[in-house]
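Have a look below at one chain only, the form predicted on its own, in C-alpha cells format.
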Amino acid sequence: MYTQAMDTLGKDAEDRKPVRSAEQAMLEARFDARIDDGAFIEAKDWMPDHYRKTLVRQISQHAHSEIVGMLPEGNWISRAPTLKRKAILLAKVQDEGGHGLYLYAAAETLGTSRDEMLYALHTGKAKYSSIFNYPTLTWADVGAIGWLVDGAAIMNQVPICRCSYAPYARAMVRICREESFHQRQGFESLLTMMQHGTEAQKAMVQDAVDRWWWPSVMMFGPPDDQSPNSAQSMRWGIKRISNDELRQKFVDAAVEQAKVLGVTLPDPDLKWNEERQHHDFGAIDWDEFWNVIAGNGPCNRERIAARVKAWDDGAWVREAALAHAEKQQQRFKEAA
C-alpha cells in the first residue's frame, strides 16, 4: 500500500560501489542499457547488488505496511455502524492481507525469505509507513484513511506498475485496482456522513480530516533534496516520479475532493497559485515525521507488539503446514 520507507533510510556502507572487474563492468553496462531502453528486469536476470538490495528494502517495507495497515481499521470491524459497512471493511482488510502476500512473494524472487523479512520487521530493523502509527479514534477515521491514506497510496503506487523490476510491477497492477476501490469506499463513507449525518457526525468527519491530513501529506517521504535513495531509484526505473511531484499531485486532487465533501483541509496556507498552476501548501512538520519513523509515534510499540503476538500465536499453524507438506512429499516419493 505504501512505499515511503525506501526514502527514509541512509546509504549503507555495504552499498558503496566496490572495485569492479572487467566482466562486472560489462554486466553493469548491459543492465544500464536495458534500463535505458525501458526493458523489464526479471528475477532470473543479472542485476547489480545495490539494485537487488534497494528492491528488497522497498518491496518488503511496502509489504510490511500492508500488513501493519490492517491493524488501525481492524480495530473498527466489530464496531461498524451497519452490516453493509462491516462487510465493506472486512473485504478491505482482507485485501490488505492479500497485498502483503503478493509483495512478500515478489520480494522472495530476489533471494530473501519471508522469515527474514518478518524478523526484520519484528525486531525494528525494517520500517513501514509512518501513517499506521496514528490511532483510529472514531468511525470517521476509517473513511478518512480510505480517502486520504489510500488516495496518497494510489498516487505512490500507480507509477510502480511501470517499475523496472517485473515481478513488482505485475503485483502492483492488481493492488492498484483494489486500492482504487478502497479510496472510493472511504470517500463515499465520508460523503454519506456529510450529506445525511447529524451535526455531530459531520463534526466527527471534520475532526478525522484534521488529524489525518498532514500525516497523509507526509506519506510521500521527505523532500527530494533530503531523500537519499530517490535519485538512484529513479535512475533504475524503480521509482518514476519524485516525492515532491507526487505530493503536489495528491494535494491538488484532495483540494477538489474536499470541496465535494464539504470539509476544510487544516492548512491556512493552502491556496491556488495561478503562476504555477498548482496549490501552494503550508510547511510540513518534518520533526514529527522523523520522530514517528524513529519509533516514537503514538502507536509504534502497539503496532509491532500486535504483529509479534500474531506471529507467535500462529506458530502452530506454520508448523502444522510444514509437517503436512513433508508428509505429502514423502508419500509422493514412495509412490514414485
Second form
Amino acid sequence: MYTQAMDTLGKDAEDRKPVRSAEQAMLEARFDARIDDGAFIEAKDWMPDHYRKTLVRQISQHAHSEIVGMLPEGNWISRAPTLKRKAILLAKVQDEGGHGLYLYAAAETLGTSRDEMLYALHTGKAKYSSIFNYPTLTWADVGAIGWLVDGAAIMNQVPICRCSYAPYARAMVRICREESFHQRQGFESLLTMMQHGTEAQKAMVQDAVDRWWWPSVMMFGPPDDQSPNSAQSMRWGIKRISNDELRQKFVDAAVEQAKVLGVTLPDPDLKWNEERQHHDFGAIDWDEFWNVIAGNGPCNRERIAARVKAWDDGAWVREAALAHAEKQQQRFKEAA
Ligand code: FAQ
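The structure above corresponds to the form predicted on its own; please give the structure of the form predicted in complex with ligand FAQ next.
Let's see the whole complex now, leading with the same chain.
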C-alpha cells in the first residue's frame, strides 16, 4: 500500500510536507544507512530527489567554474614571456577545459543534459566561482592564480575525492592531481620572479598577490553560519569539510608559502594564534563577495559574453558532428 498521492496539507509549515509512502521512507532509511556506512552511491542507485538536485547544482557550478576559469589565464597565452611559460600555460588552460568536461559528464549521469546546464550558465541562472570575475592585469596574475586560486581549489577539492557520489568522486581524483601541478607551476613562476627578477617584476608579483588574496579567501563560500547548503551536504557526505575550516587550512598553508616567496599577504590582522594553533585573519568583505555573485563583479558580463560567443561560434561544429553521426548511423543501418 502506497500513500504518496495523499494530500495532507495542513496549516503549519511542518504539516505542509507531503506524507512519504512507506516504500519511500524505507528507501530513504536504506540510503541514509549507506551514507552512514561510508558507501559510495552510483548513478543507477536510488537516491532522494534533493540529493540529486544538490549534486547537479554543485557539480554543474563546479564545471562552469572550470570553463569560465579558462578565460582569465587564456588572456595571457599569446603574451607569455617565454616559450616554456607559454607551453605550461597552454597545458594548464587545456586541463581546466578537460576538468569542465569530466564534471559535465558526472552531472549528466544524474539526468541533466549538458545543453540544459550550459543554457543555465549562458542565461545567468547558474553560478560559477566568484574568483573568475576578477581581471588578469599583468603576467604575475597568472602566477598568483596558480599559487592562490589553484591552491584554494585543491584545498576545497581534495575532500571531494571522498564525496558520496562516486562519479563525482572519481572525476575529482584526476582533477586534483592536475590541480596540484597547476598550483606548483604558479608558485614556481612567482618564485622565479621574486628570486631572479628586477625590482619592477618583484613589485608586480606583490601587486598581483595584493589583488588576488582576498578573492581567494572568499572562494570557499560564505561563513558556515550563513551557508544554507552546508548542513545537508555534510550530512550526505557531499561536502566533507566546512567552508570555514577549509578557509582556515588555506590561510595557514599560504602564510608559510608567502614567507618562502618573500611576499606580504595584504592583511594587517593576520597573525599566529598560539591558543588556536591557527592564524587569525582580518574581516572578509562579504558585501563584495555577494555583489560579485549577483553578477556585478569587475568582469561578470565580459565572462558570460565570452562563453555565449564561444557557444554561438561553435554551432557549426555541433551541427557538423550531428550530421556526421546521422550519416554513420544510416550507413550502419544499410549495411545491417
Ligand atoms: N562563488 O551554502 P553554500 C577552480 C554560492 S574550480 C560563487 O556554502 P555550497 C579550478 C553557493 O553556490 C572553483 N558562488 O554553498 C580552477 C550557494 O548558492 P546556490 C570552483 C558561491 O554549495 C582554478 C550560496 O553561495 N570549485 O577554481 C561561492 O554548500 C584556476 C551559498 O553557499 C567548486 O565549485 C563562490 N566562491 O558550498 C579553474 C568546488 N561560494 O547554489 C581555472 C565544488 C558559495 O545555493 C583556474 N563546490 N557560493 O544558489 C563546492 O565545494 C561548494 O559548492 C562551495 C559552496 C564550497 C563552492
